[in-house]
Every structure is written in C-alpha cells, then in structure tokens.
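Shown next as structure tokens: one chain only, the form predicted alone.
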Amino acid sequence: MRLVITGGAGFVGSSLAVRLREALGAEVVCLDNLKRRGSELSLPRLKRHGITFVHGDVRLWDDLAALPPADVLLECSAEPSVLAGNQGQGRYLVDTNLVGAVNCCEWARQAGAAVVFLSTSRVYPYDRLRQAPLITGETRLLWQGPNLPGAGPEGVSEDFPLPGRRSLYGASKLAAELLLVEYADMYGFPYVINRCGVITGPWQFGKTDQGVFMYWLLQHYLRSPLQYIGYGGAGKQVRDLLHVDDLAELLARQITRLDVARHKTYNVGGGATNSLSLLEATDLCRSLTGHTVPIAPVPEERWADIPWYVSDCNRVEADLGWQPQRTVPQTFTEMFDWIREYREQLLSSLR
C-alpha cells in the first residue's frame, strides 16, 4: 500500500504518517509547502521513519500531478486559523483548504484513490454553538438545561445544523466537504470525512489560535504570560482533547475498513470524557512544570469564539469500535517530555 499525505510536514501531517507507515507497513509520501514556521524541524523525522518528503504546495496542480499514485490521499493540508480570516489572510486561506482540496479530489479522481480528509468541527456554525445551555461551574461551563438539535451534553454530533456562520476556516473546510462529496459521487472513488475538534500531542508547536494545550503547556514551561480571553476571563471555556495517536489508530481502521467507513462523515475528537476547561489546564500545567505565570483577564469574547465544544464520537464508535485511549493527563505528561527533550528545536521555532 502506498498513501500520500498532503500537508504531511505539519504536526497532524508528520505523526499520521509515522504511526501509520508503523501501523500499515505502507509506503508514505508527504507533501508539504512548509509555510508554517516549526514544520521544518519534522523533516529528519520523517527521513528516521524512511518516509519519502516532496517539497510541494497543493494549491498549485503542478505539484500533486508530480506525485507517484497511491491507494490513499490523506488530506491533512490546511489553514488551519479562524483568525486568519479575519486577519487580511482570507485569500491564502481560501486558497489552501478549498482550491487544495479540488486539487486533491481531481488528483485522486486521476489516481483511482481514496481520500481520508480532515475536516474540523469549525464547520459547525459559531452562532447556534453559543445557543448552548450552560451554567458556570466552579472550574467550567457545564452543560445544563434541555439538549439543542444535534447536540447535548455528550457533546456536538454529525446531525447539528449547518446554517449560519461559521468563518472563512470553517466555510472554506465544509465547501471542501462538499466538492469531495461530489467528486466521489461523480467518479466512483471512496472517501471518509472527519470533523476533528482539538488535536494535540508530542511534535506539536501550538499557538493561541492552534495547538491551544500545547502551547498552554510551553508557556508555563518558559515561564510566559498568558491571557483567559473572553466569558468572564475565567478560563472556564470548554473543549475536548484527541491525541494525534488515537487519531491515528482511527485512521488505521478506517482504511482497512473502507467498506464500513466508505462514504460516511464522523464527529472525531476526546469526546466528554477528555474534556477540559483552560483553567483545568492550567492546574495541569502548573503541577507538570512547578511554574505558576501571571494569567490576566481579558473579559470580551474574540470574534467567533464559541464557550463550550465537545465532540460527540457515537457514530464513530458504532462504525468502528474505536474509542480515544489516551487520557488528558497522560496527553500533557507525553507533551511536557517532549518540550523538555526538544527545547532548543522549539525554541528555535520561536525565535
């Protein structure tokens, strides 16, 4: 077997492709733009695992037609901001994860492929998420009151509503849904969509906006202020937290099932269970590194932020059987040796 992985440089790109070059024994390229600052560093790692490297954009069609065929796409090329948007980079964004993704559908369609694509629950419009019922708990929002259409307190399922706003991110991700959707039909080629929440884990260099926990964790490391923005500036804002390897292991069955996950569209992500509030993730930071750094309140809401998300995993379970195995705790004690063994790699990301 041989499977391409496009923005394969980048930390969800990097780790699917050693875990399932290990899980698969299948031969992997990945393609990257290495436009993010810290892919560069997944290079030697990706050459340790005898995983093939093609510098490459997917916005430029050039670039994909120069790939060998494979028997998998996966998808994972992205903007992955929902701030870029709002940040004068709408185009580039636009660009990457729509335009991309024609490219990947035509590239596919050309190599009789299936496509594993990454989408992200940023499809899910910001307006109906904060219709959510929540009361504030002594360390996070917690869901109380009836359940909204799609979603309660097992978290966000497949079936909530799509209309409204959601970003240029999210638009641009579920456009791509869309146009693979119809590809696929058109073509006879299979496809597998997953809405993934928050991913993080080892070889991840978070920012504010991506990599949340990770770059939570690095801050307390480095000993850095941080900010709780938004609803209250309390910290008690709520997501769920998937480790890159339980995303792969999901990865693993879906290809080796396709005639299960053929054409179905799952919800992927910690699940309730693997939620946490950033205040919790504070305590956790702070027990981990011994450092306590100045938090301050900014009390207004971002643009499109939303107060609570979790990830409800159901239908994926039903499909597959697959369950996330690595508890928070354990994800940021991985993370915590990790940033500790790469300092000076992160460090020079940073600089």
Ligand SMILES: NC(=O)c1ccc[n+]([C@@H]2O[C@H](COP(=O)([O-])OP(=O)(O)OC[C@H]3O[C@@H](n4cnc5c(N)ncnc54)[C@H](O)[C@@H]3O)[C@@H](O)[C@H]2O)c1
The other form holds:
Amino acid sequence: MRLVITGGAGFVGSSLAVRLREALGAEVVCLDNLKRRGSELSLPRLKRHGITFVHGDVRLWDDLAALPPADVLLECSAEPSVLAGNQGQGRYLVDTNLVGAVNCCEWARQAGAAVVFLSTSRVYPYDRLRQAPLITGETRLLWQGPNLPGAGPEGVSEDFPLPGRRSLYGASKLAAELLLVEYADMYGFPYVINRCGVITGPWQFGKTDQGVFMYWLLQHYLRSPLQYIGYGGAGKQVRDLLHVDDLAELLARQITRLDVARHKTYNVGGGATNSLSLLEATDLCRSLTGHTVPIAPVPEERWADIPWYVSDCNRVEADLGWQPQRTVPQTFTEMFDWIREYREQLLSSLR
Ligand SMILES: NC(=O)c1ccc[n+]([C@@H]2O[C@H](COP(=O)([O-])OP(=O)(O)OC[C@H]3O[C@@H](n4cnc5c(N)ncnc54)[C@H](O)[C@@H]3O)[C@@H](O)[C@H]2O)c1
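Please show me the structure of the same protein in the form predicted in complex with the ligand, now that we have looked at it in the form predicted alone.
Zooming out: every chain and molecule, the one shown earlier first.
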C-alpha cells in the first residue's frame, strides 16, 4: 500500500506519516511547501522513518501530477489558523485550503485513490455555537441547560446545523468538503471526512492562533507571559483535546475498513472526558514545568472565537469502535518530554 500525505511535513501530516507507516507497513510519500514555520524540522524525522519527502505546493497542479500513484491520499495541508484571514493571509488560505483540496480531488480521481480529508470543527458556525447554555464553574464553563439541535453537554455532533458565519478558514474547509463529496460521487472514489477538534501532541509547533495547548506549555517552559483572551479574561473557555497518535489509530482503522468508513463524515476529538479549560491547562503546565508565568486577563473576545467546543464522537465510535486512549495529563507529559528533548531545534524555529 502507498499513502500520499499532503501537508506531510506539518504537525498532523508528519505524525500520521510516521504512525501509519508503522501500523500499516505502508510506503509513505509526504508533500509539503514548508510554509509553516517549524515544518522543516520534521524532515530528518521523516527520513529516519523511511518516508519520502517531496517539496511541493498543493496549489500547483504540476507539483501533484509529479507524485507517484497511491492507494490513499491524506489531505493534511492547510493554512490552519482561524485568524489567518485577519492577518492579510485570506487569499493564501483560500488558495491552499480550497483550490489545493480540489487539486487533491482531481489527483485522487486520476490515481484512483481514496481521499481521507482532515477537516475541522470550525465548519460549524460560531454564532450558533455561542448559543450554548453555559454557566461559570470554578475552573471552567459548563453546559447547563437544554440541548441545542445537534449539541449538548456530551458535545457537538455531525447534525449541528450549518447555516451561519464560520470564518474564512471554516468556510474554505467546508467548501472543500462539499467539492470532495461531489467529486467522489461523480468519479466514484472513496472518501472519509474527519471534522477534528483541537489536535495536539509532540512535534506540534504551537503558536498563539493555532496549537494553543503546545503554545501554552512552551510559554510556561520558557517563562514567557500569557493572556487569557475573552470571556471576562478568566481562562474558563473549554476545548476537547485529541492526541495525534489517537488520531493516527483512527485513520488506520478508516483506511483498513473503507468498506465501513467510505463516504462518511465524522466529528473527531478527545470528547467530553478529554476536555479542559485554559485555567486547567495552566495548572497542568505549572506542575509539569515548575514555572508560574504572569497571565494577563483580556476580557474582550477575539473575532470568531467560541467559549466551548467538545466533539461528540458517537458516530465514529459506533462505526469503527474507536475511542481516544490517551488522557489529557498523559498528553501534556509527552509534550513536555518532547519540548525538553528538542529544545534547541524548537528555539531555533522560534527565532
Ligand atoms: N492541529 C489542529 O488542532 C487541527 C484541528 C482541526 C483540523 N486540523 C486540520 O489538520 C490539518 C493539519 O493541520 P496541522 O495542525 O498539522 O497544521 P500545520 O500547519 O502543522 O500543517 C499544515 C502543513 O501544510 C503545509 N502547507 C501549507 N500550505 C501549503 C501548500 N499550499 N502546499 C503544500 N503544503 C502546504 C504547511 O507547511 C504545513 O507543514 C489541516 O488541514 C487542519 O485544517 C488541525
């Protein structure tokens, strides 16, 4: 079996490459344009694991056309920041996330490959998610009140209504999903769409607007100041967190059970048991690093932000018997070990 992974030097793409090569014994080819700072540090890791790296850009058809044929294409390339549009990166974001994804569909059609698409919980509209009935608990916001259509204390399901504003990032990913479905229907190749909540783990190059838990831990390690942004500046906003190795185990099942997973859209995340607030993350970071850093409250929300997101993974669990195995403290501990081991490379990527 051969896998092609676009965005294959990024955090998710490179981690999936390593794990799926081990789990499936597959030949793996990773394509990436190294736009994300830190992605270049994955190249020696890919090489060590016998994975072929190709420098290329999903926006450019010729770069994809030069790839060898494969059984499965994992589309992991993206400008993955919700705030990228605000920072003047809107055109790049749409060209990569949408035009690039369409190029991947066309490539899959010609190669006769299945497509596994890494989508995002950000396809769900933020103004609707903000209607969650939340109360303020001691360390986090808690869902207390009636369910919304497609959402409740157990999380947000695939039935959550889609009309509304979702950011350029969310819209580009949803548009790519729609085109993938149509492409696959018209040309008859299998696809699976995974709408992921926060994914984290070793090898993530977290920054303020993407990879928040790694960023939080790194800032503690480096004794650098932080901010609790929005929701009164108390740090009680909640996300679920999925270790990238748990994601890899799910994708291995999807690839080997395409008869079950084909043409499905799944919400994928750590779920309610693996959710936490920033305040709770601070506690974990303090006890791991032994450092306490100043955290300034910034009461006003950031544009398109949401106070609470947890993935309801019932559908994927029912279909594939998958559940995340790694707990939040385990995941943070692994991340901390990785930060210490790769300290110098990490610091050089931040300079
Ligand atoms: N990390 C998360 O929490 C999370 C959550 C939900 C969904 N996702 C999705 O998972 C996928 C991977 O995200 P990630 O966290 O690994 O991000 P990442 O930024 O680490 O990886 C993306 C990779 O794509 C590459 N890339 C960007 N533009 C490209 C282009 N035009 N051509 C080729 N390569 C290009 C970057 O250099 C980078 O290596 C994305 O599709 C993202 O939307 C991630």
